[in-house]
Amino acid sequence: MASASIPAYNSVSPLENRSSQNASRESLKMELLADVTLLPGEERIIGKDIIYMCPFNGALKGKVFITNYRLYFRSVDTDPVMTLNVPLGVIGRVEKMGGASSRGENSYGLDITCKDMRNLRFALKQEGHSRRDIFDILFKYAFPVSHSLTMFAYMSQEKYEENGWNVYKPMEEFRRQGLPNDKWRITFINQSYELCDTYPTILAVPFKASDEDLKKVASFRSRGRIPVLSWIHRENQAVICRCSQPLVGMSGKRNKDDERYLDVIREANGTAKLTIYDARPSVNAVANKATGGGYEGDDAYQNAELVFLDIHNIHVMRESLKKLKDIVFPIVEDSHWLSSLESTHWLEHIKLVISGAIQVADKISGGNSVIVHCSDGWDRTAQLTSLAMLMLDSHYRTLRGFQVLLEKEWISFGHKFASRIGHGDKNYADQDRSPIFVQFIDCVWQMTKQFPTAFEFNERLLITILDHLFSCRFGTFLYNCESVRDTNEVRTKTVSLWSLVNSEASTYQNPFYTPECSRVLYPVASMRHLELWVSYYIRWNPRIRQQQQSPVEQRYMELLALRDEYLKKLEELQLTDSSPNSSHLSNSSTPNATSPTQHITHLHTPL
């Protein structure tokens, strides 16, 4: 993808197909797409001569191919060859540029707006409506949902060694956290999504609250999203609960069941105060009363303190990222870079989200249970709970643990991926769209930047996740909630992104990872440390040097290899030296150049 001058990172880009070796290729092979292997299930639809108006290298003649999965462009007569490899799911908007009578070179063609911080322009010959067919095809296949077509995830025939759908098993995860216990029980009340249609089927709730209580509480919480347990601290038993806003309304309604329920949560670990974090600015929380929502009043919830975290809503975040795109694509704003960056407020929002999560994590560490909500409890709430859990629980910092975190806090608890991303939907101006999940991944990236040894996964995983957030190649991020996923049989008919990731786990591993079990990570939420994620937001710009590996990583891998070489030599010497009873050494010396964990165990092998 992208221009040939930034081959390093993108040559291993997740959007490249690397799995198709597993499938039978003969039937799928196409000569015109000779240099890119199609995915199993991918079919070519059209091929055409075209001019790509590269914002960095000028007009490039070439051929474009469109399949049911991607748009592929390959330049001709250029050295080096320049290619574009864009999954159709990434496309947000397709427009015609210029008319049949437009003057000027290359003024007639297509303008494509992508969801991943870039725009693509193609120019065609003006004669004979040459863009009509390609426009129609692109429009149809980029927005299958708007055209009653199936998304590519359902046509993909990819096979992987591992089934990523097995990564997250709610019961297993609860058991890992030590649940159920004498204070918290697992309930199946939502088995058929009757209590709450946007929640998962299995929930952890206070032992003292009966299913009847839950139903009563549900009537007082927006969309029935009652407070349920997300995470419990092993030692002090403090919990993070998540929910939606209470339905207080203009009249300031109260609900005894809800009040009692929250008190039961507080009681569970015997602390005096329960802290409720309302992610919204207080003004917005107040304004929500007008539509029947609101927040927990002091008098109604005596044993609780309410803290507003001042995080803005999805619309503000959408506009903020839009502004960010304006200053980084195609040209990186140069002369007033810093003030331009500030005026997007993007990093300021990141700062607010992270500092909100720090406060949650800090409270939990101090032994107090917390409740987190915003309006509906599926955007800001998911950001806060999952970031706090990432700070508190080192398990979520592993490659698999992170997948569990996403599956649990985002996917199962109904972050509206379909609405926020607009998978396969042509309505680009939909007000429901917002980069909330992108913002969350950015926060995670900021944490990995500040704690470069604390995470088992690397930046590539985060970029891969964001690429497939849009691509529609996997079922992982499709649809708004579990109930809709069940109806559409996502788990049986599509492939999980984690199948791809876990089948080539070493690609996504951080060689510097140093597991530390009981350590709470508090990132510094100061502008001094927050930085723009250049290798994601500005990755299409060839002037920003993309290094496949950071120099530190490269050096570290070299040194690891050197150490192994020495260890091996030493073992050989000792083998020849000493008696046969040291034969166990040969087992431990299996050379392996990729997995860092293996290196570490290797080091400790007695010699």
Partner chain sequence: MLGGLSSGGGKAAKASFVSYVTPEEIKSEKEPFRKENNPDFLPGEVVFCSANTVLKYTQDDLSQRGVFGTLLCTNFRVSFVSDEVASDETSKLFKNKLYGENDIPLSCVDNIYGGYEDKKKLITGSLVKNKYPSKVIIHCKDLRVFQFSLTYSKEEDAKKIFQGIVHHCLEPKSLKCVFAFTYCEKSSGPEMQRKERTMLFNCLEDWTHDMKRTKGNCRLVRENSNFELSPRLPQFFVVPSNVSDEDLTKFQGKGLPMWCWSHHSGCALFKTPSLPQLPEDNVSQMYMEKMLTAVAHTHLYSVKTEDLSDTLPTLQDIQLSYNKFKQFFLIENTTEFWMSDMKWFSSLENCGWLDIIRQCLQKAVEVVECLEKENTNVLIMEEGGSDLCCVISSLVQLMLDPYYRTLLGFQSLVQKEWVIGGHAFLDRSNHLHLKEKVESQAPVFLLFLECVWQLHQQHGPAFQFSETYLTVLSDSLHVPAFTTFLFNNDSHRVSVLTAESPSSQRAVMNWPSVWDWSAQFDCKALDLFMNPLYAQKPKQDRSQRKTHRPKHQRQLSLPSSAFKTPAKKGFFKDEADSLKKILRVRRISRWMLSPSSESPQTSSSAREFYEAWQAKPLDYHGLLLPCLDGPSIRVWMQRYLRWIHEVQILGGGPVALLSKVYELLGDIQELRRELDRHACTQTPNHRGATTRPKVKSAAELSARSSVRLSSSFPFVTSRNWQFKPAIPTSMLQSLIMTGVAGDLASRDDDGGETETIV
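Mind pulling up the form predicted alone next to the form predicted together with its partner chain we just looked at?
Partners and other molecules omitted; one chain follows.
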């Protein structure tokens, strides 16, 4: 923070001096507030004249402000005024561009690589190490974990009426599914994370399996991630269970407890053969034997059927998204667009994930229980179980139900958000980074495009979730698992993203939503029906960005508002009609008179 100038005389009292410093701080804050409102807990660190090398409009002079939460740039060189508002958590890499002796205009400055499909380049004057202060501050505050600083989520003082941490309550969700019952029980064996430090504390397991059995099974599953219930079909009692790979190894080890445990899962609803969906390509599963992993062989698991889904690993997905970024930012080349998109294989990966989830959902609908795993059960497994549950259970297609799904299958079951996203970590080349969750949200978007009336939430919710996946403004996606979140007191010291979402729920609601309780969604997993999510991946390009909502949606919103207006008038008429003074009006009405309700029904006609 900038300090007040030193007074000419020492006669100024400490109180007055303090008040002048506060006034100076407030004036600095107000200068930024003229353009953007600071969040509670957000403080300005530095402001500087700079040139933004805009890939669309060329060099733009302006001013950049850096706070403990964001980088904000404003230029009046364009009409309308051009601004950048970038949460520091979105920044993946900061590099110096050029040197003191670099030639060429605007060749000296900073290159910033972002995690949300854009790059930023700023130029400064070459005299007097003009970029040193801004580089040091940006590097420090964009990567707080690497500098032993606190992430902004812990400094935020935002207040909301609803506590978003209460959205997901495991026991309530199990009860909604009809659990426990005579086949499945709830266990608290992991209350202290002793069974598995990356699993939640409350688990649903077969009634016939004792806690001792669970410990024996854990010793034969990677990271102790035993098969546990994610979802149960209310009618046919088929279940989706999730876990990690068995520790078979090169010698082909067997574990009678694990084999029996899977049989108990199969017997719970009388499934003839338990289907095990291994998300990996078969060649990868075989290769994992060399590192002590593997898969369920026919000889050991005779009442199970193993299906490989051919979904590639985190490294393949990371490279695929990098290729996609190369073709969508900053320039989209029309001439070879289709071949360039195909070469990224991004939509091909999306297709394989959706196709795998369809197979899971189809088995469950047919009354057969399934087990889903990949290597460790926290990446591809989460994609498959949550997408299948989205297809099978309409509750998860509501605004709050979707929040529960993410909290349950991704956050509580230990998807490694910190490792995959790299929150506050300067190590941009970390091989653990991968867009697994982004890919899942893309799959959800594909489903909303194919079933536009089936989801209560809209595209804006999905983009907001991805924006705050990176921003570090909320505690929702911080850290790798529940045990680490507990240690870092996330629920008590940070705000949940769902507090924001549920405080303005109407912003994220789909006006075309039509509730259908028992409908199972089977999207078409064909390249002909999958699209690139332009409004997310190419949203930074002003020539492609969708400026307005679609005319159909806009008109529909107008009709909904008109309907609400008429319903309000109807209520007023009914209140007037029921009062004693208006009894003569109702007596004088004829049987053939058209009621207000009859007029209003016409407003329900869909477009």
